[in-house]
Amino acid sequence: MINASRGVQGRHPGLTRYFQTLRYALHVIVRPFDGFWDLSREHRGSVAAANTIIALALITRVLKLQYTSFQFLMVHWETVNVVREMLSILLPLLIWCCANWCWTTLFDGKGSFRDVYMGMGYAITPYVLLQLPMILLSNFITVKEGSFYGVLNMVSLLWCAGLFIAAMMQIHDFSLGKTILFTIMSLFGMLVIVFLLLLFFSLLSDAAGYFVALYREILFRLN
């Protein structure tokens, strides 16, 4: 049995490489100092896993919403994007990984975006771990019982929180104090990233409805 093991891990070094990274999340939730710290210098994580935590992550806010008792959570699918909700989550984590990155690089700090991008992902483990149960939890406790459960889902957001804060400070070799100061330029980073990005696509709409005009006016000319 040992044997026909070890030759499938020998025959799908990948597949195995991949499995210990996904499951060396559950290290780095409980050991966050030693975990973030290896998981970029000792290359213990990879982006593969990250990946599919976020991927679960996102699913988990769909399932949140879709099957969350309503006494807790009230949707009105009816004014509900499930693409919105998941970019809502994506979009946010990866503009959070562009200012960081490039606030660090200015300032001696040791991650590289892999780095950053694949800390985020693993600090979102707790999310998935606690949120999944309280979906099933929800539909079986009452509205008294509800303190339980906005303690859990508080739990899991500072847990996350705190694991954020833990792999910046890991990553970039940083100092608490100067952590909490570039979280701070971070998130005015990311303002101007979306300032940016809505410039851009308002130049660009500008651009194009330009470009049909004339299009329009030259057929109209040539009719």
Contents of the next structure:
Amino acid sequence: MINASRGVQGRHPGLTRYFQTLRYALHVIVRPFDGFWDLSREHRGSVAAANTIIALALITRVLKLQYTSFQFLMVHWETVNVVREMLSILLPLLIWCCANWCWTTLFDGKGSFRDVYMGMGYAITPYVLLQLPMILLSNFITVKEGSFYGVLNMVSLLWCAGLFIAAMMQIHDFSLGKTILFTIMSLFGMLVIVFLLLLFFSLLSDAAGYFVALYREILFRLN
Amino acid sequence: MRERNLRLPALLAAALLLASSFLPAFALDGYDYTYTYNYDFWGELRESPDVYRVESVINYRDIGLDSPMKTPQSLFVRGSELYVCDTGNNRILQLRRKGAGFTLVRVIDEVKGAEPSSFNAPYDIFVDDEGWMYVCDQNNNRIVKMDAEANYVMSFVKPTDETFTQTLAFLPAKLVVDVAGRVFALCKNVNKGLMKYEADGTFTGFIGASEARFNWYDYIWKLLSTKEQRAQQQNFVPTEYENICLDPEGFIFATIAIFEEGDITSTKPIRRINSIGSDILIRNAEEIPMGDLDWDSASEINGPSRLVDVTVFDNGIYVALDRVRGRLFGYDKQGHMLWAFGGPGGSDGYFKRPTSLERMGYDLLVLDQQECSITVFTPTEYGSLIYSATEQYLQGAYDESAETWRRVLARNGNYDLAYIGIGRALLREDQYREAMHCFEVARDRKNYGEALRLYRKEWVEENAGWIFPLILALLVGPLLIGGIRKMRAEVNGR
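Please supply the corresponding structure for the form predicted together with the partner chain (the preceding block corresponds to the form predicted on its own).
Below is the whole assembly, all chains and molecules, this chain first.
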């Protein structure tokens, strides 16, 4: 990728390129159609930047739980598991990428798995950009002024949703109708993947249980 | 603590005897057992110091009767007099409180001058300020009014009005009488609300009918079924009240015990009814007053609380009695649960089939129709502190109230209402930050918002010296920089 990028200068060309691609996220969120088109085709985005954005989103999620005023978010800490909170974003995202790639590859989608993942990463930028200041904001406003918070919350999610659609359209070169169709099919695909995973782990634990039982039985007979 | 330690083994033994082998052995109803408790913000049960202690358990021998009571249905307190409806024996016992005990004053078993003169299943009694006695004489189909010497005055009977289904028998079960002498009666098989009689005995209609409820699922099911099927199905009927009680302000408190498990919050099992029949109970807590918030559905004692009676203190605090688990629940005027205690069983302070609850001052009296006994509870120091803190607040003695709440906290650190009480006092003293802390601990959003607003105002006023210049700089700065750049570009361009 680095070879393909143009205009790389400075002492650390890799680092410069990384910051350029990261900064490109700010361009993508305001000009999604151009932005997502150029993301992979003009090599203006990078997986490293997408990884960073996703990592930031995960951190934002945890920071939000910890530091948002209790007026807007009541957290029952006895039941919170930080790893689970993070996985609740990460796993659906990865499964979505898989499902989406599986379908679109079969139906003329232009994007590779890498492109889909990168698109998704860039598309959740507004979540980080809005939710982080909102944590601060929540500590300054009262519950009566909560509509500000509610609207911002809604905006951050709808913005991401819009970017998701735009990313799908541009990465696969789909029309809007086709994108929506494949969104629904991808959701269905996610269910199938989850089902298969559950089935797999269930069978695996049964198989393991069989050998454990066998081992115990032998020990019991030997004694 | 010592009491509980003694009771637990006894209860376990009872549980083992009663319950079949598949039941969990640690408690009769599936809970980890604790006698007195409260729910925290998340609806989780938190142990609490005892708020009430059993002072005495009165049965027929203690008051000098020869024969036991038989399915007694109701208690009534007026001053230091306690009236017990000994329904199965067709008589009413009048007891008087003397110190810790009760003595029998008289047995009322006939209405002098009435026809018939004896009672037949007297279900409830009401005695007004002037000594007039009103009795629901159920199987004689009348409500009979007597003077203090039990001489017949008049009776309230089945109305000839067509709003009352004439084929139904008139079976009065519970009654209250307001200051104007109007009688409000709860009758068996009547679901139109309370029957209201004027002082002269004329029936003037029903009030407080509980609205008929049905959900769309039932509705669709009904649309799909045939006429014959529909006839066999239950009708959409309004729920019936279980019991009524007159509060010190003259409103009627009512409980509802018959509802589907899932409908508990929409049923609103405790209601306060005004003169036109609207429910005016304040429900400001996260959960409406409904007894236990969490229940087991597997064991023999299952399902939500079924509140069979309610009683109201002068300070607006009310207590409800649960038939299923023999528990009492106290609520303040805003609908916050103050405490809960009790349990099923035969030991002192536990009930088998409680039916009626009354109060005498702050003491609580509970009638158990199976044990045929009356349990007298007196508040502990902790319980009294909760009451006095509430009262001090109502009287406007906010600082004293906060001080009392601090003493409550010293005894129970899980008590959210104490934090709110202290927070309110701090708020009045302009200690906003400390108040915010208290409200945050109690997770009281509304009061916290108020404290935060005041604190924010104070903070901005104190720091205005640098905040406003900063904002100004942030607004004007970019403009200035932009202007300079533009100028420089123009200069350079030329």
